[in-house]
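The chain below stands alone, shown as structure tokens; this is the form predicted alone.
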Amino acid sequence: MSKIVKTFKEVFKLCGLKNGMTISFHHHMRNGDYVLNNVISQLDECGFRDIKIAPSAVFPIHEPLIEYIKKGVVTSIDTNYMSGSVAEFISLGEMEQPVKFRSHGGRPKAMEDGEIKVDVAFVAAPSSDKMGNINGVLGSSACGSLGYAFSDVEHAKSVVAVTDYLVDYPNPYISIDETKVDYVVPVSKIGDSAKIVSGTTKITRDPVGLTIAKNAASVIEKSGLLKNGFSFQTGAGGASLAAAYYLKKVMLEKNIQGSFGMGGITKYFVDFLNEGFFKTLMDVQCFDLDAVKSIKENPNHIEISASLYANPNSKSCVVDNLDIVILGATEIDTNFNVNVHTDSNGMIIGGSGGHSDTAAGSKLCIIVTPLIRARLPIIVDKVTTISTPGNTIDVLVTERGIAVNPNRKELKNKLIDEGLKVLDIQEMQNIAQKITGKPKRARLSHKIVGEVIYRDGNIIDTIKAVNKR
């Protein structure tokens, strides 16, 4: 028996594909990826039109996507991230229906509650064996955890891996069982995988960055959270994880050791893990080839799906076991709303992601940012896009001061008792003003290019086209 199957047309068939379905792809090969592209130019080939597409994320590799929906052969997106040049053709209103952006958490509750009816998942697996036992640590295009693929084989009614590593029966790593897998098409390439790396993925050694990173650790150091058994999750952005190294510094000084450590995990993470400051890593998806190899190898780097990560539809899922989350923006307004998903001029660059999802879960919610990026204050008096709602941030830090959202008052003011420089956020707002000047609202068309659809699948808000210069 095998379930290979040589071509996509022949796969199309078996599956039963037909015009108007909706098909979707995991992005843990993240800019390296080529399946997408592979799958849609074959479905082209093929005469689809009207395809809907339910990617988990999509990156400037996909440009060629552009195309196709000028074509017809895509006419829907559902994604949880954005960036490159189809966000900003979506963001110019080039596409007839607006993007539907989830969260991480939500694009699994969506699959649950049949919002998303996935007819075919077409599954990056970088080692599969003939019956579809699928892992992501094997093979040249290794990529890690596959935490994001999880749902859309659980819940599509046809499931394909596309591989480029075939092995033996059974695969000697099981991440995706053949239980779930209908087919398997090799290829020539899935995608590179030294293209996965995500952010800056080096500490930052702007003064600044280092300034806003040693706040950061102040405010948890002083935030009666940092004991042992404490939780974390940061990003890769260059801030982040330099609040990250100052706060191992911290756990090295009080002999802290935190239960575990989770996220898009990076070699900061792994160094984590290895010198004994967290006891596990959870591991939805790997920023880069350290965290592959780590997830391959420790046991105590625990591969996990994207619904058990952040879905609030679960019995219970990671995040609500969250104590402290470092998380970025590109604006933050005076009610503490975040955006992520546009710049300044309503342009998208980004999404959600996990950002909402840890934000509603985690016990702190610290926002780092400098207080003037590009010329412009990042605190302004109503986000361009609210991307997560300002009930669930705490804290804002920038390198010119702490501001506390006033329904902590508590935690404002036990950083004021430590001695930390603790601001209103108007205050800070005001600082950057006198600076920078008050700046202008982005001018945007009336039509809506996406839906800012939050964890609990309620639309929070929506993104207006920029007008074309």
The other form holds:
There are 2 protein chains.
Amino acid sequence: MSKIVKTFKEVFKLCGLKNGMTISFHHHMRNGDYVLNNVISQLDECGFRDIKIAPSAVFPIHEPLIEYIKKGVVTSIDTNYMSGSVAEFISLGEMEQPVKFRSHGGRPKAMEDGEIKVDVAFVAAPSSDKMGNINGVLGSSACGSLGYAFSDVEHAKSVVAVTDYLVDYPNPYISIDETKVDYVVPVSKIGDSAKIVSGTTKITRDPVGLTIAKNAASVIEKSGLLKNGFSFQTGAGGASLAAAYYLKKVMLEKNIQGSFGMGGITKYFVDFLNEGFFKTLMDVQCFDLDAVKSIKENPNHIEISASLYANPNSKSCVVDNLDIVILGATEIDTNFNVNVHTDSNGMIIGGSGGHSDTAAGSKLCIIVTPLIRARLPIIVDKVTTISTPGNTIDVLVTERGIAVNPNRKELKNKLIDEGLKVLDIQEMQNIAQKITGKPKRARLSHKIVGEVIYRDGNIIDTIKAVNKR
Amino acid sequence: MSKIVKTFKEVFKLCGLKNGMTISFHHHMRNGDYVLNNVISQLDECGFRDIKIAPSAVFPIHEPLIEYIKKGVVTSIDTNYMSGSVAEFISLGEMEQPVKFRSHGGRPKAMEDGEIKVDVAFVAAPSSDKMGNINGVLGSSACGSLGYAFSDVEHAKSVVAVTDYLVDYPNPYISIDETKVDYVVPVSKIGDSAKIVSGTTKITRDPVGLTIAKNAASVIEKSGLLKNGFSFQTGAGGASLAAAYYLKKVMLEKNIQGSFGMGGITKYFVDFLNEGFFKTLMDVQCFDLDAVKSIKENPNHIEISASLYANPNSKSCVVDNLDIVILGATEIDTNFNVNVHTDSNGMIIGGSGGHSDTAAGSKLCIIVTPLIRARLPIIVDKVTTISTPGNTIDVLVTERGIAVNPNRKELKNKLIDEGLKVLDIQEMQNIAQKITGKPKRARLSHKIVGEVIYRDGNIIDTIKAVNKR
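Now that you have shown the form predicted alone, what about the form predicted in complex with another copy of the chain?
Whole complex next, starting from this chain.
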């Protein structure tokens, strides 16, 4: 009794993989992931063409994809996030099929609804036994939570665990169990876990960032939501983490203990848990190795699936009970619509991830951003790409003040009463534009290179190709 | 945001429950379960009739069912095990519809295949938060593993968590998560966890039992399977536990560490784990409060679903990798078919549970039984009820010797070479019959009161009504 298959070639055959089929990946190895590149290069060697891929995210390390797209090995991408040269390549209009961009909660929904039909799911498994009992906490490539992979193994016709750490049966920690796994392929390395830490995961030292963070913490403090049992999510950006730092000070002063922290989890959240500021962490993805260690050792640091995190199809999900989330933006418009897919030039630099999910679910969604970035104003008349609809955003916090969504009048009055500097979003736009001038809207091509699919499954925007220079 | 519903009446309405529908229960509270009786009595009060129930087991505490069957509230039962007065009532032919008896692995398969279509699953939840994140390890009714409930929540149209311990959101331990749960009904008590311990869970002191146990341990020792990494399951009966005790001595002598122990878990298995005799416990059900404590505290004491335990529909399950299992029998026939559903009078006193699943999956399935019980010989020409087909049984161990299934010639020769007292099963039958005389086969009525559905979904036997006296 063993599901071990020695080579990818063999496993492709066993899974009945054919041209035109869809394969999926999860992104917990982040910019250290070797599995996607490995599988695609083997597919190419075997002569496969017209493969559709559904990775939960694409990182700079996946640059080799470009060649495989050019060769026709890969013809379609369905993902929640994309950065690095593949994103640039897509932005330049080099791929025929537009990329489908979903949210972390929308992806499992799409699998349940059959909008994404996965033929073979490849699971990067930091440890597995011979039968495919898998976890993310053992082995030299430990990445912690495997939250995004749960929907893949639930819905894919075939599931292949790819592992560099084969343990005796049964695996002593089981995140995904053998009832869902068809084959186990041992490889020398599934990735470089040091590169799980990607992007900023340190508190900013930039004075503008610190001012924004203080303002955000004040909004939370004065919102009326900061009380025992409140819940909180923040991204791993420098200003967001700084806001968490200031929030902690307020919690200490006021002797407040939160219920749960959520999101991509960093050392800062692990400290929150260990120091008793929150009772539990709900972890769909670890953002650093402190989080990986904690999720293994601390039973109150809970691995959650993408469905439990944010799937709007489910009977409920945790974002429905999220009080406060701090999120970033590349642009926000005067209707509070937020762009996290493209920069102001229209170049793809990210994606929703859990942005629109947490904005929709939370009681208080705060966007933190400087008024001006790279000499461009962040508040615009109309965002280049709508990632998150403005009606789900409550407050914009910048270094120059706070703007409250007009649909949150009560909150606005409360913050004004509490003495916070609340401006209209147009006023804030004017302040910035006095410095930068009115920016020209990027002139994009007519070619659609991406579709932004909201968590409910509807397309809420398209991304156009940028013009080559 | 809350799923709390105050009364069953309300929840029946919210679930759209109608006459003729199917509701399910799990049996981790065992003979201390209050939930089934509570729900059925409320159904009666609301005037429901023709309700089909699918409890994973029925215990003596469920005696009130009899009245509800008579009244037409309950018209059909689909279960894996039945003991006590309901079993007697069924045996007497008092219910119109035959009871469908399945195995622990066959039940989740039947739900996947749509043979059991559950409209509403009621989950006895020792702890739940307001959104239905559930575990079995907190609260005064903690029962440990919730393994049998997993398939119910996966497949039921509506899921109702019934709890007597509502915790702050989010529940710090999550076995079944809110994505699957529709409503949470708080009650004063879901059961009496002291009565989880039902049946014999102490090592026998009976000399016959001890001899059988020693013989069973010798079979294991000499089988060639007792080596590092071997896996083991045994029931909670006195002789089985005694066999485990002798096995432990052999393991100590030979310095052997097993991989996993499985099954309904008792203190004996917890000690096995804590003392390092096994690396992990795979626990689908706790049989005592030591097990409940251990599954909460020891990460290597793993809660497994019925599917992971034994579902033949799954891509694999743990019984496929089980080396050795010790099981009981009320009768075994000369073709090694085993009866655990009825006694020799044809009265229903149990059911497959995991009997046929583990027999089919294991490399070595040992039946332990005295030659004679209550003045009746246990080896018969033809079992009253086939629970587990003889081709999956390897060895019969009694106090007078060992019989090996003729289809295991190699094993038979090995045990003979090792000096064990191996007899033909007919010889053993003769030994017993010299004492007891040839028993008369129970004269049963023609009325079918039960169907024994094997784990593959096929009916392998029927149970006839016993004649009233």
